[in-house]
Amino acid sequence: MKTSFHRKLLSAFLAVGVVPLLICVLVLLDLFRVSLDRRAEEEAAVQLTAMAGDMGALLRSCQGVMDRLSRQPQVLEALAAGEGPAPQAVYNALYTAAAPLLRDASFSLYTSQGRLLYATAGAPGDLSPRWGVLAAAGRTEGPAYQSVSDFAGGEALRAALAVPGEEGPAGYVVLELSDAHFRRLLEGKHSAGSEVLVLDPFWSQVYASPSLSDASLAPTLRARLLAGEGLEGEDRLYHVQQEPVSGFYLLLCQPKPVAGWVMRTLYLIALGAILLSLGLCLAVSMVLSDQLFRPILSLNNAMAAVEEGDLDVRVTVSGADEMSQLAGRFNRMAQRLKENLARSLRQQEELGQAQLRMMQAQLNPHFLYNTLDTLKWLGKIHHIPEVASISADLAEILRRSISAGAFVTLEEELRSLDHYVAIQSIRFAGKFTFQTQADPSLLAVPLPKLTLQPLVENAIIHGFEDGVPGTVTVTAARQGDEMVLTVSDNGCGMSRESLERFRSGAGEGHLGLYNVDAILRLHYGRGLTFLPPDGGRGTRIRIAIPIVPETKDMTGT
């Protein structure tokens, strides 16, 4: 279905007014959100890098303390003896090595059986060497790190370094980092409103900022990772970085720069603005398109009416703009077209009537002259009854010729033709024979008066000039929705020169043929057709007339 001009104009207004606004609002909001998220991500990366660096530096310092303690002779002797409390020399060595880190970590010495010997601060008590951090330390050369699941003593992270002996570990140097240690280490290293979590390699919580009230956050995030989902929450952003010394993870939990409800509010405001713009565009476009469309629609309907033949249609002219000027020009054009058409029809009708009258006037006197001449000589020479027959036939022909109608039925035309042939049979006795073959269903079909008589006359007078008798045949047959009339003879035929003169419009010598051809062209738009004769001799003329009911205009008007 074709789109109307009204709809195209309305769509164009909406596309120009709303689509750019929609694109701009969506793009700007998305750029605003992305830029804030990227900035927050960059800030989080800087903070995580700083905290991971501080934690790594602390752990490396602690490893240095643990390594020095594992080589102290006093420590080795105490671990070998397995007794405590140790002499003052062991405590001096322990506190001397750990002095720079006493506020940041706690250190302890354990025997190979996991019994606590010495500690810089409160220690968790004896540990089993068969599991936990001591077992892990016995299987590795360096320190082993482990989260502490029991927070009763306040520890969060524990590390152990095995002191080598002759037959396995001689003992262990143990490091403990409590919540207080982590708080002192990480406090002030992240932005306000953010929380920090320290997670072990299995994403179990080691430490969490005091402001974090959600104790289930670590398990929830671990479940998301196992399910293959992202860490981002509805209102919070999560950034993760691994600390390389311990292999633990630092997770920074930030509130989104623009909360979800804020973005939803912004989108609702944008949607309201777009809907408002859409309504304004609809209203303005409807007004403007109607102002343009109504004159165009009126002009289009008027042109369609003219195309259908209604020349009385006019377009209302209001205003002085270009559309009004166009409507005025259309009205003047339609008026002039109507006047020209009426003048042309009147001239054509007058011309057609004049030609018909002239042609029919040319037919009748020509035949009447020859017939009267025949009667004159027959009356002088023979004094025979044929004169009465000729007179009767002539009277019938004249009566039919001067009748008012320009059309007759095929039956009437053939009856008139029989009267004409009867006269010519007396005039040219023995010179020709005449026969007709007509489809009975065509007898009521109308055709122009005196259509066949000039053709038969031409065949009788000119077809047998060589003195050889012949036959003139008239046939009427149905072909589709046409009646095809054929007048043929087997006489000497028309010469090429005569046929060329006829086709060129010169009626000299064959005035009857020319007149019949002109009458047919006036009524049907096509005239006589010359066909190859049957048997190669004579003349065969074809006439095609549309079949119409008998009530067709029989007066020619």
Contents of the next structure:
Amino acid sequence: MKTSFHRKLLSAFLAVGVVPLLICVLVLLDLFRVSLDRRAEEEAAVQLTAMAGDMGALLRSCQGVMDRLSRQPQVLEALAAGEGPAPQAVYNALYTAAAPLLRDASFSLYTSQGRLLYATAGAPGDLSPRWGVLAAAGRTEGPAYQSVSDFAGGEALRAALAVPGEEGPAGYVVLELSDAHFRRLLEGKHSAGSEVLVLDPFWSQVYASPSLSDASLAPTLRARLLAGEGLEGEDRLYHVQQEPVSGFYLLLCQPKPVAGWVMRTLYLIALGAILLSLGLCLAVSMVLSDQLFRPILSLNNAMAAVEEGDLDVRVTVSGADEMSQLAGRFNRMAQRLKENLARSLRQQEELGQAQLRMMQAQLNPHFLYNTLDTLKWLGKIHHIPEVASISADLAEILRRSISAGAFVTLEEELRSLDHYVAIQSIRFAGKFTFQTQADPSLLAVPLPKLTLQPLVENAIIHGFEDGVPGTVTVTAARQGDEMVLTVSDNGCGMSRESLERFRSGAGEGHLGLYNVDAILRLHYGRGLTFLPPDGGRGTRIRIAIPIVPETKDMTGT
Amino acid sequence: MSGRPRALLAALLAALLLSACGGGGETDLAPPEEARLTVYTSHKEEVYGPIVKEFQARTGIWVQVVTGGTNELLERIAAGEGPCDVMFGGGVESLMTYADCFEPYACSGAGAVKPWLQPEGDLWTPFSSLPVVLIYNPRLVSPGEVQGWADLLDTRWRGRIAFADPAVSGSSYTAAVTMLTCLPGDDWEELAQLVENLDGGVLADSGDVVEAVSVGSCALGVTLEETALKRQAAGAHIAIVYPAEGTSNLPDAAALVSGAPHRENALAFLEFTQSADVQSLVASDFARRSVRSDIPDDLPPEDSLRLIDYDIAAAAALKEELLERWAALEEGGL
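Mind giving me the form predicted together with the partner chain, seeing as the form predicted alone was just shown?
Below is the entire complex, every chain and molecule, led by the chain shown above.
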């Protein structure tokens, strides 16, 4: 009962307390991350566009220089002649044409065989006209752009413009943008903490900002691109833009505005908060369900006790809420119930007393006694000893019956029984014999007056109705702390109807039997019992009377 | 009152949409399927790098290179792991072992290929040829002291010969078969003499041979011409001897993987590897011999090498028995 109640409360609390929090936290965190990402993306796009623009502008300027060089008469002459007679003139033309860009790029002149003739700065040395950029330049009109890597870490962008000749190219003007040139072009144009990569159209690295520590970034990104995976890294964002002149790519590698660990920490904190609220929900629901449940439990227990008959149980009332009101109601109800029960018991007892008095009143008192005394004397005067004897016995019985106490000792009861039997043996002479067997130690045990006589009377009058003589026996024996009396006869026994009548308490016919039973019940809580007769014939009745110390007053009238 | 929750709801929806949309966008940079090629190669980057780069620049095809050992890559192809279009590199003996994995293709330039390197059934496209040579340390051995295969059996070099385990190194196995073919007399007898002369000093890897000779822990060794030339150029203390008895000159090759997802591009790549431009590079930059007869090189001409007719199929068939005997001999020698 408690768990289900508790669970209901808990789930209600969770639904109300945790779920909205969870949704809120997740959405807010995501919103936070997405908005920052957006901003970073916009920033990156601006920077990339600017850098691509700058690179495009530089390349266009370089293209202008290459175009001019390819038409310079000195250059054409030198290309045709190999190393000409006046290298200064060629150098002069070269430097003049390249003047505004001398720090931004290096230019060189190659023969159609790929031999290096003149260069503004460090040139790569001889090149094969059948391979690489010179071959590419031979295949196109304008300049051909290629990346150069010597597989030892040196990378560059190289462009070549074929100088048209009579049969194929007369030579080549070669442009090279090396590491230093790119650094000069791109440095300071992206935010600190981000890195720029220049990639050729097939995503080979041409340049990387010096701050980039991961040399394998470009191959990794290329592999990811080819595998169709997103470029987004663990805590880096990558933005790509193509530079239109060369077809090379600029790749901006940005730290995520919210680094992975920050996001993890935020999620951790959110998780902590959710766990906290979870714990709170748990605790509050526990306390609340306890508060609600404890009075219900005590009320439940009290009701169970009342069900078992304990009307003294009370529920402690604390506070003034509905549960306390309920407990108070219950207490009052139990009290009322107890009072009602006591009253009905008292009424029952009073009724019993009245019945007892009425029963005793049925056996008439003094008038009969005095009449019998007169009869005894008349018998003696007229010498009819039987009349005198019967009258004396009857008088004695009457005297005892109207004497004040409700209890007599067993000895007195047996004596009064003797008187009675004496009368009946005159009346039913030869029909029965009577005998008593009493444990002498029991003679002083008190018992209700006239307990045995109605039973013996019953045995004598009804037991031998068929005319067969028999014996009536009264015994008194000790069994534990009880005195057990039996009254038995070997007569014809009680008919079934008589027994039924007796058991239904109708009281007619066997008034004596019924009275004895009622008196015993009143005093001891149980009546007489029928036992199977000895020898299968007659009636045997058992009465059990508790032996109580004589000091106790048993004369409760 | 009613405006605020609605705005909040809209913000939430927007956030969800934004987070759902994020992360896309780069995939359109990826090349289309028809502009891709996957090449498995056992060559070093200095070999495949320039070729792949030039191929990309000329064709616009993105090449995805997967590197590894020859046998490892061949096994992956045989197992059908991942898409692979071309196997680039590996001796033809190895390729022949996995002949089932490849589709024959005759390049347009096949006519220019040296006749003895023409592949049977066009199963592969020869890329370069690699004669087996002897090397010695000129500080330990005077010129002319080592002449040919017979010196490997000479007991005066006992324990001073660098020879890689033929069970591990394909080139070492080729070298062993070449030696047995070149030397007259009973092959198994010679093999026993060789193993005895190595005196338990078999090297684990063919790459160790030049090193062992160069540092002087061995006086002479057996390796491929290309390896020797390259290491010599890099400053190793070795001199090269073309065995007087003759030597083999097996090609390495590229081959079209059957069922290649980018077959057209793969064929273009095979053509390219055998083109005059690439073959010139093979001769000029890679210290290898071109497979084309029209490409000049600075190496001793093949006519002077007394090249033997190395029967690849027979050598492959012999491999198991030879290796078993080798192992038995090594065991006995210990």
